[in-house]
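First comes one chain, alone, set out as structure tokens in the form predicted on its own.
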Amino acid sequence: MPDLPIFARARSHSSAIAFRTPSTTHRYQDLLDHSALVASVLLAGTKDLEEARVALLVAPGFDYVAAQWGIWRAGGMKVPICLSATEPEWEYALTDSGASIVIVDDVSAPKIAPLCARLGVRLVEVEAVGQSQPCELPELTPDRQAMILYTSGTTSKPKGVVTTHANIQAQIESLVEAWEWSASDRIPLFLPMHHIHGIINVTLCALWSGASIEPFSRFDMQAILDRVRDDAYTLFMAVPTIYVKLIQALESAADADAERVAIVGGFARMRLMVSGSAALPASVHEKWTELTGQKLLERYGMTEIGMALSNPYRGERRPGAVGLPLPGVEIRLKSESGAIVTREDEPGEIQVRGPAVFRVYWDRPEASAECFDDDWFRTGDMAVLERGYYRIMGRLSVDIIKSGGYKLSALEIEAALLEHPDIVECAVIGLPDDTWGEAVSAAVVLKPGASLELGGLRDWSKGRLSVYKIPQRLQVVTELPRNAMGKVTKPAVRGLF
């Protein structure tokens, strides 16, 4: 039977090491043996999952690998969803795509059991797949549905980005080229499994080349720090905040301590150190260049299309500009008027193209075809040619937040927070900040003889707000801005902060 790309490659490095921690390594046939007894375990007896969704909830690493892997290798689509979220974020996941199935690992299982009870969901605990045996898998084909990837968009509820095996392969492969994988290349995992940037950029671009990963349960910065000290890795992926919280420490070091010169040292050896998920300040850029000699490569991507563009690997990495087209992918630009952009410093929107590029939203007919002009992806973003590079404006809708890598919903943070007792409007949007990137900041109406603060605000959100999505500012105001049509201007709402 043949296998897709994925698993052929992963059998061509059967013996090498795919997952190494400070107590286990596990190799690329432990994953090819592990996820065909989950894929045992799901099918239950059946042949073929027919594109049945299954939804992840376990932390990085060699079991959340070995469960995806499985997943598809029995026919079904991955649903990953957050470990930090909220009850009702996790429902709305689950219902939304209508996912039969949960696997979980030990640590989430306890906290997602009730609602898989009170939905009829069937809980599958990774830990006991190692006493199944395994079974005849189905035959896959690239074409087949393989993930719905969830993202905030501009309306209030996060709509489910639905890839193909093809459309996952597209954008390793562009990656992969573009970036120069190899099976000697290491790199740490800490990033949330629920985003592009944790499952494509570091872990299946890994798993393709045959590169070796180090995974983590969270930013650990100790722990990690020590083990760039010691020259483990040869890449290295973040969002901005992390780079802004690496500078903090090693600023705090005295510049002759051995420890901040091991340290320094070892970013400087890696071979590649990428910025993304959100805008990286120029002043990061610099600063982390003055502090290791390393010059980060910023790119852009997004959920529905996977990365479009990055600086060059081999070439100049401006700080600010996203750089080129990645290989396989075509962009233009598409002014207010219509018009194609055709020159250079003229803003446009940013339209992608190409077999990396998503088709459908999950159930969601109308919004897919709203967003494609003729099989143009319309991403919502501004952006410029600048001496022969891209460089970001910002978003067409300001109902998007980019926060310390993740991309939020302000209608539905703004849906939250009305459910306070105290609160009778309120409007949120994102504020620059150095560290996050933009600082959700929420400016509320209050009930007449009501007050907040917002240490009051952030205790009230936690259950209620996944903690990225919390309010970092708050102002209270005795009236929003509106338009002549009544609707709140949110571009007016920043001048209350």
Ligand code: AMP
Contents of the next structure:
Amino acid sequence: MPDLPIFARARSHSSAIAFRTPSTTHRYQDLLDHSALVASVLLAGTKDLEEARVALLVAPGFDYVAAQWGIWRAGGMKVPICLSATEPEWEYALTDSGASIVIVDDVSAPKIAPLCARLGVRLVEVEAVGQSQPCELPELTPDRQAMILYTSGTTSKPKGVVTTHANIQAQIESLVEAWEWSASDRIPLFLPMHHIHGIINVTLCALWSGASIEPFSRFDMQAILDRVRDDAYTLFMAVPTIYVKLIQALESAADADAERVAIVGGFARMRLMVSGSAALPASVHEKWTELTGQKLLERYGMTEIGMALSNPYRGERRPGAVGLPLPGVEIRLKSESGAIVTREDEPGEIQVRGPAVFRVYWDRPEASAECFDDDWFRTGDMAVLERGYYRIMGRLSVDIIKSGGYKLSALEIEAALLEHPDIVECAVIGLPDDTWGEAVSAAVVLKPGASLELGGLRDWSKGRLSVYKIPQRLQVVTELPRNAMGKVTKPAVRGLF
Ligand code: MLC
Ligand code: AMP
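Since the structure above is the form predicted on its own, I would like to see how the form predicted in complex with the ligand looks, so please show that one next.
Then the entire complex follows, led off by the chain already shown.
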């Protein structure tokens, strides 16, 4: 029976270690066996899930991938959701995607069970599937829809990015080739598993290659540094905020401190360290090289397209630049006037074409049509080609914020803040921040006589917004700056802080 290449490849690495933790090792064969059981539980006697949406709320690691592969092998679409999201955010993802099942681990089960009961969504506990029996699995073709990832944008609510198995495979193959992944690679996984950085760049590239993964439930700096010191990894992939935090940690110890020397040695000996998901300041790039001798490889990507541009694995890795198109990716810049940029030093919007590019936003035909210019995906990011490499200049929309590598919609945060009983009007922007890249910042107009402080607003926001969407800065004003048409002018809002 034909099978998706990711599973055929896992068979060829069956005895290799896929996941390792301090207390467990799981081989590729374990992943295949366990995912077959997950699939059988999901199918529950039916022949094929036929792209039914199955949400996934499981900590990073073996169980997560067994569940992910189980969904795929049963013919379903995987909808990973944020472990630390609030109940309204979970409810949105479940109802928007029309998920009929949620796979959970024992930590998340009690948290989401009441919501599932209210929505009539079936709850499957991943730890319990070991009791089931394997069954015949459906035949899968690469053109099937495989995954929905929620991403924030210029609309208030996040949109579901739909990718097929073929899109995912193209995203993986491009990176495996460019960054020379092999079965001898070992990588830590500490990024959230509802975004492509963790899902594709770290996990699926490793599993495609027969490499091994060490999962952490979150970015647990001390535990990770202990393993770096032990030379546990050949590869490391993180967002710029993490490199900033690592620099702070290394610099807090004296140069000659034996522990620091050992950790620096562990970083220095890795074959590749990658940064992405947000701009890596050249100063951070240079500081990292000064501390460890490693030249970070910065790349640029997006949920809708996978990775598009990358500094070379072999060759100059230039601070402040994102390099050239990855294998299989076509790039063009389109200027504000609508002309295709043909020269260096002329800025334009990055547009992307190729087999890795998604086709539609879930259930949003208009947004899906608007984001393509013929068959080129419009990223909304501006770039310029300089001395042979692309450099990202910023985003076209001020309403998109990147904080800690998370993409946030200012409009979504504004909508939540407007529910506050004392807030009459608000404008949310991202202000430059050394650690987080951008800090969510809110200018608010209050009801007459009301008062509000940042601490109070943050407490009120908990339970309504994920932690990284909660404003870091607050400015109470009597009115918001507006243009002649009465529309709030966000660039002028910056001047309020
Ligand atoms: C958390 N905190 C923030 C914050 N996030 N403060 C300001 N801005 C933010 N964005 C605060 C918390 O409230 C808390 O405060 C304290 O910081 C510690 O929170 P934490 O969650 O424990 O932080 P930490 O674990 O250190 O998380 C930082 C991080 C995380 C960088 C590891 O944000 C992360 O994993 N980011 C990666 C996101 C990602 O994978 N993006 C890729 C998207 S895909 P207090 O007061 O409680 O101490 C994509 C495409 C591509 O972009 O190209 O890859
Ligand atoms: P997401 O929608 O979460 O996938 O985030 C994608 C966005 O992250 C892109 O559109 C860029 O704005 C930003 N991004 C990713 N990598 C980089 C990078 N290396 N430099 C600057 N911005 C980046």
